[in-house]
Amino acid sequence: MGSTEDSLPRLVAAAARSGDLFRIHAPGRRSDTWILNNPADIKRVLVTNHRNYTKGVGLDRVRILLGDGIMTSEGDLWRRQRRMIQPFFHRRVIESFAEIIEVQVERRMALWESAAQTGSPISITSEMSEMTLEIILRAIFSVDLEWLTERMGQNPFALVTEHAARDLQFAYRFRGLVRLVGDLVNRRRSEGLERHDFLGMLMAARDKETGAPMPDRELLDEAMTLIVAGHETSASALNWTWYLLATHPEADAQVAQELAQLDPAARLSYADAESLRHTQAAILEAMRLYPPGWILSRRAIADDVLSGHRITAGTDLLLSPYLIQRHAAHWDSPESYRPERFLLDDPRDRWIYIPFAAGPRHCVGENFAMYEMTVHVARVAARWRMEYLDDGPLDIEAAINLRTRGDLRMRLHPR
């Protein structure tokens, strides 16, 4: 699942056919692989015993990427790790933030000001990828952005959104930007440089148990976990988002409504952004119906019992948040976008939505994610309207992530 484009479509014709707990062969590894779609699985799974499972099939493709960062670790090194970054994303310290998350969307809709004038279209697409990257390298490297083009004479992770397959190809590149940032991390300890982004905090982190400081290697890994985990998600979140926006006008006017009476001069604190329940509503519905990471691997070390069936140590799981969060016996017109059943105190299950997954693995950055979108999507729903400009059906492209294929082109109207 995940290797072939018509993985995606194949997953729910199985579960449509199997149910919620069933085996799908697969020929390449030879095995078969169970697909959990139980929210009391995947809470076993996920978090009563989460002990029992680790990360399972395509992992050695993500950490080819990303090293062994939090993503692609396990056990003690990876208990080290998420104690060690778990502070960056306090509340406090991402509020910190603010400045350069509003000072790169305001940056974003300024280059859109003669588009929005003209009437032309604009590919939200790649600009919500340029615009989520330009945040996250600020938010690791601050003014240090500078040096590091300088060094290279161009913006040397732009590959991030340039080159859009995930390939191998791809993966040695980014790869090999790793020594660029650790001559950086030098250079800040040869001249006694401190800079407050997350970059310096890796580099100040303290192993609570021992007070010793996170390796070189498992440094530089972060970081570079950081910058893809810290881009793709958001720029696919928003890009769904907006897609969905543009093409329900009641529910875009509702957050345009919500929007009125922001002070657009003001900058939106984290609280400011958690009051705006019809703005992060949309966003959180739009991440039920398009999760952009739509599916989880684990790999039992252990036998256990799952919806009352045996599962041998070494078996292959997935888990998919889009499969949960479209099924019909949890949610109603669970293909329809409805922002406003987020508005709801709903006693729903907590395990049928899980776009950041759950538990002890779920996404560290979540919080930063959630506070950028809703910044971006307040700032620029306040301003303009979109239209959506391509007609037919969508074509989703179900790797790493999920995301459209193409490019989607909107106009901008004002309100």
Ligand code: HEM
The other form holds:
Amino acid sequence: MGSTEDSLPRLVAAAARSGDLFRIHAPGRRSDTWILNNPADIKRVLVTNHRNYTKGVGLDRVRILLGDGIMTSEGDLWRRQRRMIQPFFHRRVIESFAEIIEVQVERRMALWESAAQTGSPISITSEMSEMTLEIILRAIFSVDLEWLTERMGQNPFALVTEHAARDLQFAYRFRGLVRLVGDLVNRRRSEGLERHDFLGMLMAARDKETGAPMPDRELLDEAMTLIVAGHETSASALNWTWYLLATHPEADAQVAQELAQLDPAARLSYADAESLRHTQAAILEAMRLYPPGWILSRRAIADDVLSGHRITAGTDLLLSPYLIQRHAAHWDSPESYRPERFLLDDPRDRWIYIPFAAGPRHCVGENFAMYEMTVHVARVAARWRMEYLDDGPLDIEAAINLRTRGDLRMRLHPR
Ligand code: HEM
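Rather than the form predicted on its own that you just supplied, could I have the structure of the form predicted together with the named molecule?
After this comes the whole thing, all chains and molecules, with the earlier chain placed first.
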């Protein structure tokens, strides 16, 4: 299946034909790939029997981009990395990034001011890509982003937004930046610079069991991983959120009403962001319909049984947040954008909503992403309503992430 042009429509059609656990034959692969689309099997693979599964198809390419960081590692190495990195995403630590997030959100809004006044369109897609890149780069490098930019004569990471295709050429160019980040690590060490940012945390991290620091190679891989993992997913989720709010006036009005009470001058704490329930529901529902990570791949280490079927060692599996989150057996009006479903105290099955995956390998950046996205949507939606300017059906690109193929244009109207 992979990330070819029509992989998403083919997957949707196959699931409609074949039910909740089925296999497909992917040309070029020795064995069949199983698609699982039911909560029990998803739970087994991601949670209860997760030790029996490694990441599967497509990992080699991701490794060219990210090396052996937490996203691509397995077994004991992954467990050690996760143990060391997980504390960076404690809500208290995330909140310490509030200023970085608010400053970038405000900067972006200031850039939109004249477009809002003249009614000129903005490309929300590229704006979200640039803003989330700024935020994650500031969270990783803080003030040293200037040092990196001076050394290169430009923001060295600009290629992340400029080069949309995540192909091999991108992977090699991006990897070329590892040495630059290595220079920064050396500079911080030789000058004794202590910074409160993810790079500083990676440098200071110690393995709880051995007390050992992260080897340099790994530290650089983790920094590169955070850039890629933290940028495009959040950019996509926000792009979809704005598209859906702009095309669903009732949902947009609910968010605006909630935000009318917000003090624009007071910083939003993590708890404040969580209390914006309509705003968060608008984002969660956007990620239900358009999960940026639309497909997860796994490979069985030993034999297993899923829904009564024997899965032999080495079998590739695909789980799709996109499919299960639109599954008619589990969701009312699954194709409709209805943020209010996230306001109900319903006993929804935990395993039918997995935009951040689930289990021990779920997205380590989930809380960071939710905080960042909520602060952004809250600030912008309190000030402006977005009008979607493009006609015709949406062109969806299901590559590594689920994105819009072209840029979406919006006009900003004052509330
Ligand atoms: C809306 C935003 C985001 C979405 C939808 C998302 C989704 C995901 C998903 C589905 C996975 C699991 C992939 C798999 O198991 O195959 C994942 C893993 C991961 N994400 Fe996110 N992510 C988001 C934002 C972030 C942010 C902001 C960061 C970092 C700052 C981040 C860092 C990571 C890392 C490091 C992993 C690998 C975790 C591990 O394997 O232990 N993500 N993400």
